[in-house]
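Let's start with one chain on its own, the form predicted on its own, as structure tokens.
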Amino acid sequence: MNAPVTQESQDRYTVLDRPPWRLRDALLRWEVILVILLVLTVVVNSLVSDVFLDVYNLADATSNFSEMAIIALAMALLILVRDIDLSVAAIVALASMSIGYAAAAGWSPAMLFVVGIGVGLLCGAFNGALVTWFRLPSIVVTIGTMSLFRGLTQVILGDQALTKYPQPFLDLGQNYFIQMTETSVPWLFVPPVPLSFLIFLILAVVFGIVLHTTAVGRKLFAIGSNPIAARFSGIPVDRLRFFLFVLSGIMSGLAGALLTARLGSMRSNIAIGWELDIVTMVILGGVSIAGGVGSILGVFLAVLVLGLVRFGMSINNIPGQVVSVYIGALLIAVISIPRIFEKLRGWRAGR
């Protein structure tokens, strides 16, 4: 005779979706972290500087670090999926050459833009390709294709600088798109807010809906986590990766023209070095070098902090060297302290 059903045995093998919810879990998520080194960040600088806080000033510190971010959400989502893309301050390099001769040529500031976004399409393509097609390590590809489009623009370029460009163009990069503006109320106001800036703001709004509520991000998810279970359930997983490429490629082609505008001239070395920025804004935002774990959200936080600290460091006259080492130092404590934490924990297990 069976046993009967009591509430007590229903209750024991009840499976819930998620783990109840706990103060503690929630403040050691990534993303409140990383809300507190903001606030830190501009509490620090506030108080070392007079003229941090102004607006202008912040509106142009945005201004500084906002093409690098825009590249960053679609390293995010190829670092999600195990894939890496170092080629892209190339790509930013080569689009802004084409640019250049395109404005040389009497182009329109549109098609400027239409310019370098198909550059970076052809370039994200072409990486795209090798990886998916050959089976080659995104790494190695996107290394050797870092020295092929930087090389490019080197041997055209030489030594010349591209300095002109129809003045719409130039506005879109120097101006606010949004002026600042009083309103009726003392404390409201609507701060002045660069193109660029504004751009990042509504595709990390974008990637950010596409990554955490769509069945695509999903996909993303489980191919960053176990990429031969996914292609077994179905997942096309080589067509998305060459999609991720082809993605990394149009915002830094982008990324490019936003950067030629504001600047409003061009040389062979523009944009050099911005690999390790991009790379540490996403694993600062919290995604796993291992893949299958990350946020946009975290991203966003990640980028507010880097370019904050970057911009107090500049207004106190610190050295740019001492930049470069704060951030490589920082890449290394966020990869390697949860390393440490994990083995912690395996220690106190163990005993």
Partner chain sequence: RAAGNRRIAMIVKNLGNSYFDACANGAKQAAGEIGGIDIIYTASAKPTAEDQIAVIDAQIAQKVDGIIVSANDADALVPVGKKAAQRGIKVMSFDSAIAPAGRLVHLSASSTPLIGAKQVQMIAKTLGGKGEVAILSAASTMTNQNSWIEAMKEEWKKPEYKDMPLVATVYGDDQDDKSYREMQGLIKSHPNLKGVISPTTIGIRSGAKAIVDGDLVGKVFITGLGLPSEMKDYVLKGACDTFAIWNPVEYGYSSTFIMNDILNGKPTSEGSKLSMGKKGETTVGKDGECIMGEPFVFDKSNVEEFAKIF
The other form holds:
Amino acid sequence: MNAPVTQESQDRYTVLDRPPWRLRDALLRWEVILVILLVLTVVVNSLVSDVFLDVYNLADATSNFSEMAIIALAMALLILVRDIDLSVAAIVALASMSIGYAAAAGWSPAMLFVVGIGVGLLCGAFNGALVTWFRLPSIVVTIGTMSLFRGLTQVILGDQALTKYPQPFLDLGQNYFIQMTETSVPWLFVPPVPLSFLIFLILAVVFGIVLHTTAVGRKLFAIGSNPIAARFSGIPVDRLRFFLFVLSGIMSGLAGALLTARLGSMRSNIAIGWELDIVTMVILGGVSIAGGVGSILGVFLAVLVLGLVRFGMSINNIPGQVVSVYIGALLIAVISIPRIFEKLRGWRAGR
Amino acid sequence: MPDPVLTLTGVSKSFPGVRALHDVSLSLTPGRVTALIGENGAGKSTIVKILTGIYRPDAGEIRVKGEARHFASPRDAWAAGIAAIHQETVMFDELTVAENIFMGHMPVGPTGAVDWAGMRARSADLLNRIDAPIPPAFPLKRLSVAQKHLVEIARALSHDAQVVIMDEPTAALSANEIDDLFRIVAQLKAEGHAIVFISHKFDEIFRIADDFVCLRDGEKVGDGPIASVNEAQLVRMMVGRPVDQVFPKREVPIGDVVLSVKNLSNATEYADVSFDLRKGEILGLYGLVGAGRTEAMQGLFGITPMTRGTVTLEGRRLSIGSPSDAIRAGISYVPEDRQDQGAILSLGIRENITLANLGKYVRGLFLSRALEMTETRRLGRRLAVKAANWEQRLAELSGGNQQKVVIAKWLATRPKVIVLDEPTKGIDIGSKAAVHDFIGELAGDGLAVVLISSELPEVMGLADRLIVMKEGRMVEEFQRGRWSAEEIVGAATGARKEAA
Amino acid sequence: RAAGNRRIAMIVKNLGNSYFDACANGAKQAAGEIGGIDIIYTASAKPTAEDQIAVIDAQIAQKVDGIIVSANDADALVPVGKKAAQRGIKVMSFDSAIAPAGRLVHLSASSTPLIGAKQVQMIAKTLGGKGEVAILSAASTMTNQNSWIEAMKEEWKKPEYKDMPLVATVYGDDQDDKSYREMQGLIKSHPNLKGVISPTTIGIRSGAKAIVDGDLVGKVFITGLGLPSEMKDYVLKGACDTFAIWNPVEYGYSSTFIMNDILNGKPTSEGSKLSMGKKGETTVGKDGECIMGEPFVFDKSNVEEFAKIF
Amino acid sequence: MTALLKSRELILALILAIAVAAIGAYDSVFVQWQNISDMLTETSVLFMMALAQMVVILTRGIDLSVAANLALSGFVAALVSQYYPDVPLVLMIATGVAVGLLLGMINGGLIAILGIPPIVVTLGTLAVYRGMIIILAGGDQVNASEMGVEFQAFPKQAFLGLTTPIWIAIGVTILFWLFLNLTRTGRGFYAVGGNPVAARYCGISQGWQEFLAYSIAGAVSGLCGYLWVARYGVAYSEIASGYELTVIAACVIGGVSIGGGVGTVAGTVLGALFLGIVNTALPVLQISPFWQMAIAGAVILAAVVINARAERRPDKLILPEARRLGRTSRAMRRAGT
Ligand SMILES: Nc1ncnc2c1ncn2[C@@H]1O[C@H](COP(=O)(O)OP(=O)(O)OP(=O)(O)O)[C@@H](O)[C@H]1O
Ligand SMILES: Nc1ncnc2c1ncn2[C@@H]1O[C@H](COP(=O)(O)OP(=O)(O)OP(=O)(O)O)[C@@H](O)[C@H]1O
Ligand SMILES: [Mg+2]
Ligand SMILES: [Mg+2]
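Return one more block: the form predicted together with the partner chain, after the form predicted on its own shown previously.
Full complex below, order starting with the chain above.
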């Protein structure tokens, strides 16, 4: 019978457990490119400017991008599953406004964070519901809600600013959460860390672990690679996507609270234009816009690269728009590197 | 014998890490059908793609009517008189039938503007030639699969090619449509075309082919007139060892009713589908393509939830709203559409196989790669998946090997009931035997199986019982041993009822 | 830069704006007169508080001696202003103020009530005190525009304007196309509209263009705060009778002199006097507010001459 | 083609007509010829930009750099007018178009040759192009008085009651229609976006089609850059900032599918008209300026939801009774005759 057939077929092919390790593959890994870029950024900046490697300066620099970076973590997951949320900055505005009114009503700092996160959650749920119930492309929905959310902020706030916040709330955003502590060893010290950067670090670790080591993370990769097959595999695709929009809303609300505490004031144009900066962080982090590819480590590194490049250029008094030119060129250049290598290899092989 | 219209000499082609073809030569003669056979991943489709200018060979030469040619793009191949129906669907859902036929070589008028009227007229002619009265202005997305297939054939004919290549054209067709296709092939042959025909179904090959070329692991291992070999010899050539050709039916004790389906219906696709399924039983589901078998079973699986009817599993009423409900209850479904619904091409083999019940591989909070690997190796070896390593992305596997991984994924869920929708579509003969053996073994272990297949020998060989569907309804039920191929096909086409 | 020079950063709302470029030129002129001063002229890519804070942080990191800011948001810049003060950096604002807690002094080009009143007076003079008037402002979030509008409304309460009602306030967001559309909208929705006040250089130039393009010269007039170089054509064509502005070159110049005094340790308490170079002296008022002078009014007679300067 | 396919455009046209009628009934100013002419003039740039964007989206791409491109090429055209006032107007416009084309070709090259995802490339070039204006001019702007008289007068001239931008928009629209419907290359965009693998098998070069799409988008942005700068009489780095999203919104409202391969000239024109009406009607209707953005957002959402409803595919009609009732067979018969 055919028992021997199958017996034989077990040994027909040798299939390795994993691909053989090759230096070239390792070097062309996205994260490695980013690490090299990060080291380069630090080295060049500290050579060019003597104020770059100063813990206080670096701490201040982190506070300027940490709120965006927190949102970028959620955006990375959304882009991973082939969605995008362009309304994040508008959600920041709506959340920040709610916090402003709650603060005026005398709510406690903890409650202000709850309010911000709650409003973000609602906005995210609205996006998620439109995207999953009506099966609309998320880029379209969130272009619409971007106008809608910020528009609502303008309707309610008009030309007013909200400027009254409890001092403990402001301290959270404006003081270092961890103070500089030196030890007897000169190079061993606890640097000053702003709350927003600390939260970003913790969240990055949590997001990284969830995405790369748990079943939920694997499911997100599957959805990003092939949403239909993922659904056929029993993955609740729409529920997870909905949840990711909610998560993006929550992160935006949290970022809104941190930003409001840092500014101590909010107007309807708060965080305007952040969405494209955040998408830039995620894409430079190696998350593929086509879905299914990406890592949190990459996003983390990209956040640092972008933040430090920006900071390094501004301490050399390069104006904002010119910095944007460099960042735009950097984005394209870095994304091109592996492709150019591939092409070169292809040409060489072709010859 | 007339001169060959096309010869291929010493062709090789490698992909990163894979040698797909090595020093392959073959020649095609006008008025003859050449069957290209080989296991999954043997390199058949690669030859097709080289002949149609999609891949460039690393080495070797293509001669058309004795003249050396280089194909930089499909246009060059068309110009040389070569047209193909590819293994993948190559269609534009949002465009019209006529545009689908002429995309890439639309007729233009004297001003250079596309001649829509001429294009429609020529499309209508082509479609009439193959007895397919589909209006050329009709949007393709509203056609059935079989109709789309006819459009693909019309497209191949639209080039006025001397060489027509068909890469597994029958994989998605049922008996009647295959007959229609063969009629067209015979007609083309009579008109003097050279035809390349790729299939894993030996009955078809012996029915239609004049010559054969056999590939194994990218090398040619034999060729000649088909009359000079028998099936067993061909198989040995292909696999490199003898394979038992008949689908052996394992006799297993049939147990109690596991699944009971009553009046499964939805609004537009299927109505009143009822059956009882017992432990160890294999229930065949037969019908023409488009009969609604897939839809009914997807309804059971929660893809497009049913609107009426009841499903009882082991005495418990189920309400299934989504695939995850079905999987949790113990029902698995291997989809027919591998590319869209089955395989996750950019993930690796391991990640695909473990996807449908990830919970099983979780230790504490995290996935355990070791557990995943054990299961992957076990199932992968069992189904003879050919790959470089278990982390290889599915996109890099041949179609048949992808299908094996998809089946492995569903077996990994250890279901009580498994629905296999065209499970051996596009699978080579050796692996097919392995799959069949596996299905039998599953039944032996007490699993209940629903087998949807458009391949009559397969269902007749494996099923204990057979339900025939037509236009969304069950029309007849047969018991093993009390059926004949004529009766079954008659029920599926409706001829039987009219006769009665 | 020469070693030992003092560094003063002038941080404005956005780049590519000729008004601020003129301010920076003034600052450099002052630096030349004083000697030993380097001017760093910079801005963020977007005119928002968040981006401006990042730029100020970079200046703090460089430990510049003084920072002169035109603020994108009065309150949001207070924390970063305080941080600069803690690290020994002197902060003042000009053009658009930081709230008092975040800086030492603010140099207004002119007093807010005066700027508001001036614009109402200009349109009243053009229209002879009769006819509907509307306001075409910048973004609704801009502090200085909003405070001028408040001041205008205060002036409007006077009886002499009773035949000149304010019918609408619209916002062109300091974008030319939006301002242009808003202007067209105003003209259509208020058929009896006679005058428009636009307290922003982008609004006034787009509004004037809409008047000229719509063949409404003589029927609708615009006034407000504009730059002579941008307004010259429209004044000559008659879309705009008079408009006002302070000299931005002088504005940057004066600010730099004041910062120099502060760096030299001059007190900034109420009543103290600070130098504005050849523009004279200014007296620090309540909350550290200083005033440079009166806005300068332009019309057909002088616009061409000043258009060459700014 | 079939009436079924056109239904989306029909719905949109109907909504538009109702909206115009309702606004006109509320305030007759809105339907006066002058206002309609102004509105069309204002919207003409959006028409052209949306059509060009549609071609890009058809190939499954997106071009976020169009507004930055418009600003940069408009700026260069203005510089030419400022420093070489004697150059004939045609050449000045050609300069704008040429610069736009070049910038579009850079996008297209990066996307088609290196295969970098369009959103990445254009996100990068968006920043680069806008920043180039600052670098190019050291922060200066070009004012109305510095540009040539003829340069600025051209967009205001009217023939037969319509201004030149409207005529140009009509011409460009017709060109696009002819190009997309009557040329092989035009149909190629649909093929590449509808099924890239299939397009490759049909001998259509995805790279070439993409390169062409971004080049077209660039050239149109250049043309619009001139019109914008000449119309508003000023050129500097911030003009049309954020306009890319308006352009994309117009496409989406017009039924262009972000997934590629679906979209018509008529739909896109209607989408642009729709946004144009919203943008110009709100100021005329004296709706509080603070409400405008919220209303625009709500309108976009409503439009896409309605679009999605109209587009929803009917289920497969396997049951004979369903097929009898269904639209498929009826449409099939109609198309057959
Ligand atoms: N694009 C590709 N990249 C890498 N490897 C490839 C690629 N295409 C094919 N291969 C490999 O080349 C070999 C031949 O594949 P091919 O598709 O020709 O097989 P086939 O004979 O058509 O098989 P099937 O019967 O399953 O269709 C396989 O090992 C496959 O994994
Ligand atoms: N009219 C149609 N419109 C859109 N997609 C279709 C249509 N017909 C078939 N398809 C697609 O083709 C696939 C196969 O459908 P097919 O026609 O074989 O029907 P089926 O019900 O699966 O046939 P069977 O009952 O024989 O399994 C389906 O998954 C479906 O996505
Ligand atoms: Mg194949
Ligand atoms: Mg089927």
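On a predicted model such as this, the values are computed, not experimentally measured, just so you know. Numbering follows the first chain given and starts at 1. Between two forms, the rigid core is defined as the largest C-alpha subset superposing within 1.5 Å.
Once you line up the core between these two forms, the Cα of residue 55 stays within less than 2 Å of where it was. Superposition of the core reveals a Cα shift of 2 Å or more for residue 325 between these two forms.
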